[in-house]
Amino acid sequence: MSGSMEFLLWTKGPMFNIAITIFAIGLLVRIAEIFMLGRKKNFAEARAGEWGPGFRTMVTRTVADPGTFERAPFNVVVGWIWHIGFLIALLLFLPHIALIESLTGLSWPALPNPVISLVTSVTLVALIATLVHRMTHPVKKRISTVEDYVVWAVVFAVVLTGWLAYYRLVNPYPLVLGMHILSAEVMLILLPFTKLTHIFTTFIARWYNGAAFGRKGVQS
């Protein structure tokens, strides 16, 4: 690898294929593992349906209840800001949509670049705030693990390098674009094996809990 362009081509070629393969196989195994967990068959007569309560719980537990907001307003507000900001930058930035279309054939309208830039900047600030909060809050500091900081660093690197590439603040440009792509690939590789898996498993878990409570005839 003799230059920034070669580095960029490597991230867009061989490294991309490696990352996608590890991500797909790892996620498939993880999802299969979840659905194949041995669960005792419930022989009790169902008091209510499962699908309705399951979907209702997916919604109700996605929106923080007043009690949760009163106990941890920072976690709720800042957490929502950076999660939504990350998804907007990921799914509504034109180059990202073009990449998704090349892989799946699916596409949708993009947001204007200035809007994506503003959202990305806010997301960066929110991510920094979450790190400071984690390192200074007595309880969160005690329960945080190395994995928590690794996950934060990977997500932050993806957003930061994207922001730097958008404004072309690093020369040569192929280098920072390659860094952005590589950080996204590292995130893909780590996703099935870390807490990042919650991107796919959160709603499955919420549906399962709601369905279980619905079968028992109670609301969660």
Contents of the next structure:
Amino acid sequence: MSGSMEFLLWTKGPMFNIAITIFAIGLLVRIAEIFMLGRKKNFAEARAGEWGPGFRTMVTRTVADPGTFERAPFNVVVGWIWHIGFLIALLLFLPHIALIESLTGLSWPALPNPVISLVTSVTLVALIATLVHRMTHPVKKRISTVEDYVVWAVVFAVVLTGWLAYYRLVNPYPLVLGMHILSAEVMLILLPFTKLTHIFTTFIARWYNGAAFGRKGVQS
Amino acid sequence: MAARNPTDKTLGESLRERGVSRRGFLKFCAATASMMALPPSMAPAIAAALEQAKRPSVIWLSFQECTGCTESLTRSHAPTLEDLILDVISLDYHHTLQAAAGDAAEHAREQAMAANPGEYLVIVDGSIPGPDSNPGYSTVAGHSNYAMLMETVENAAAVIAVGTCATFGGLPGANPNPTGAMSVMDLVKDKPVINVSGCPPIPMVITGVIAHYLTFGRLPELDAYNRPMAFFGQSIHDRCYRRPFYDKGLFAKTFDDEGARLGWCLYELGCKGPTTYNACATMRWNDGTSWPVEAGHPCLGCSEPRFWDAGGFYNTVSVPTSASGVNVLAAGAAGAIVGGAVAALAKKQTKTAVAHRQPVTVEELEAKL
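Having displayed the form predicted alone, please output the structure of the form predicted together with the partner chain.
Following is the full complex, with the preceding chain placed first.
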């Protein structure tokens, strides 16, 4: 016997275990890989501290400087919109908080559902805009790889299925909820092995650059 | 569907003999039209059809069950159980309700089968130990449930599986399913099987399916799980009177907090209403008195497959079901293999790129200008 409810229970049961384990081990592999790259021993005397410049660079590389904004306003504005929208939907939607609480014991207040649905709708539009931009921008079109499109598709699928599930636009509901959970699991599985790893490495890398600049005494 | 037993009285005749008023009968027809999601204008047509309908012979088989489904049926109000048994159907065999016992009871089943070949309805509550299971796990009069089911349905017009045990395996089929319990639709492939799931099912749904069969001479439209669309077409969540609170993001956090007292949504307390398809929210129980969510308890999802194995009753719908150690180990091994393979592939790609590296000359760059 197979059906939408069995599919949902499969995504909430065995498939979730598989995804979370591959994600955890994959992330460990990547972190180990980064640490194993090694660095040459720096014999030069440090000119300044590392921590201050490190944290400063985490901020300055996150908030676009005027020059960057003038060169690529679309990247800055739309990128911010969909990243923040994704994070709000991920971290402040009640069912997601319940999931995190069941795994970690941590919980926090949720935003009202209508706010989340509005944010998710905006995120969807922004994601579509990024795809159109990527496919039409002369430079982006050339430098885009299959991985870029796969990563976009997975992120979009997660948001779209969540949006469809919230509005109950696919019947039966267990089918669309299962699709949402499955697409999130695919994202978890791909995360350590694709550019999605930046979720974990971006701020570490920015701190590392800033710390190196600080040590050398250059502006961070 | 084959013609019904011509020797039987019509339903109209039976009703008049029992002194059922015309007004009461039409009220029943209007309620039937309403619960089958038909327009009110269909009520006279239903009345006309039922007036002339012959009472179908019904054989009720009880297997691995708790009698909760029969208990539910005895709380039927429109029609009442007496109306159902005496007027609407000819209930020729039912362990719990029949007066006969032992051989006489079994003969009643055999007689009903012999007298109405191809015409009788079989209603089953309870799951069945499958053909590969020990037949001794559940027997009636020395016959295994499986043998009795297959023998009885052979010449039936259709089978109505009543309750979640008969429709999806239910509690006997829950992990680890020691008796190899199976549902009716897992075993009966050559007859129409209608599932009226629920633990217990709503009595009016059982009678509604029978009334539909009598009115139209065919079985109702079914969903992917063979459940009548008229009753299982919408989720509990879609029809829940607490839905506006879900939409506003107002949730009860405990069973006795302010939100619970104000009737806020029970999603956080484990309500499975969003994933459960049934008519509780519209038909309610005990003659429309109330239903679990109105009584302050989250929906358990009892009318869905594997509801016993679908995680804790008080876990939110989004929470994963319990992790299995074997699954985690298998997933860990898979993760290690994938990680190793990706690392090896990346290393190979780097080596290949280095081996095939072709430096660009100044002349080549200038040629491109």
